[in-house]
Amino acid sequence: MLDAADLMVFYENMLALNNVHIRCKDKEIVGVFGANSAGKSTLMYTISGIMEDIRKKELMAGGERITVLGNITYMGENIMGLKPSRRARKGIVLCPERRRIFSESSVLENLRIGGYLATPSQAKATLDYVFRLFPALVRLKKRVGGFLSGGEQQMLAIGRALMAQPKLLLLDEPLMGLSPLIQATLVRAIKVIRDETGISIMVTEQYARPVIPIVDYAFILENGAAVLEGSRDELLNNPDVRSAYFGV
């Protein structure tokens, strides 16, 4: 499905990511686990192609320099070359950190600008399947999303993402500032979307614990780059890792 190797990402003089190699198979959910600052999000939007829109945004605007070099191979093809709204005309859809939906939209209305891709049949089922998988949402429909609470944005989010019909999901930090309990939910449904559609899911997380039950595989980032690698037996059966990153 997915396979990125010798990643380096630099912002001006300073290494964001480090050769990195990081890959997901056909239906797995995979985990990448790391501190603030580790190297997650720089990760999701070089491999969803954001980097190199906001590589050349700051290059027109004579800002900060940005390099970007390695090479990502989704489904057989080189696609490091490919602009962000090919790599989703591909497959490969990001529902970003910290949300970033259209508050000033209503939750239909968010739901459909993210179905922009989507055949109408394909639009419609797969709001009727945001609709089951976050039944919340339902009596939300035309509430602007800036009156959401986070959890509700959040589902919001992964359900907009998903009218794009990616074949890839890259979920960044989708538990952050939420509570246990809508933490739980979310863990659920992402769960349930491998299950049920066999789309592959990449999630970052800076807590791996509410995540780690889920994961199929999992990468550590320490400093911009992959210190370790495994399955989720593998790591919870180090003690290390236990203690450093899952809290138990």
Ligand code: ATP
Contents of the next structure:
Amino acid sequence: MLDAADLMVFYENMLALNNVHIRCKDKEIVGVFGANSAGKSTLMYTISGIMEDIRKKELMAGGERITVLGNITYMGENIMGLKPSRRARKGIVLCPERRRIFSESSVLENLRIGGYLATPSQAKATLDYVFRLFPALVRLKKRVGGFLSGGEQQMLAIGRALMAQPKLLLLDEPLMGLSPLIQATLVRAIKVIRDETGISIMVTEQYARPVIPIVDYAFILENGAAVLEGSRDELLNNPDVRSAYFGV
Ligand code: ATP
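Go ahead and give the structure of the form predicted together with ligand ATP, now that the form predicted alone is out.
Then the entire complex follows, led off by the chain already shown.
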């Protein structure tokens, strides 16, 4: 489904991604784990193409020079030069870090806005699906995004991303700042999405522990480099990896 090779991203002279090879097969859940500043968001921006927008904006404003190198193949096609909107139409949808929902729009409006790429019948079916997946959102339909709890906002952010009809869903730190109970609800929902819809999912997190049970394969990023990778069982059966990264 997705194969990214030799990825290098520089913010001016600062190397944020260093020769990263990463991939996600059809219908897989792939974890990308790394500490603060390891390069997780940079990777998500680079795959979704948002980095192209950021790069152009900086260029026009005379700001920092951002350089992106490498290859990204998605469903057999090289997408490196494509704008983020083109990638979204092809099914690469990013649910960004810190949720970024529209805080002055209602839950329903947020979801409808997310469905701008969908046909009316897809939008209706996905809306029903999101409310089945996250029943907590049903009674909050009319509430504005800004008045939701962190967990509800994250459900809404994932719901909004689903409305865009992803084939590859990129979740950037969906558990950040949430209670263990809400984290468990979200982790279950991520697995249900993959199991029921077959959408491939890449999920980044600082801490691997809550997510590792549902991933098929994972990469560990350190200072912009993918230093380790393996299937869930390979990583869990490696005692060094267990204690250093998973806290188990
Ligand atoms: P976090 O968990 O804190 O979100 P992360 O793993 O997502 O971290 P990135 O946000 O990708 O990490 O950042 C990787 C490195 O690039 C960091 O050192 C960060 O300070 C730097 N960086 C990120 N964005 C920019 C930018 N626009 N300009 C300069 N440096 C940046």
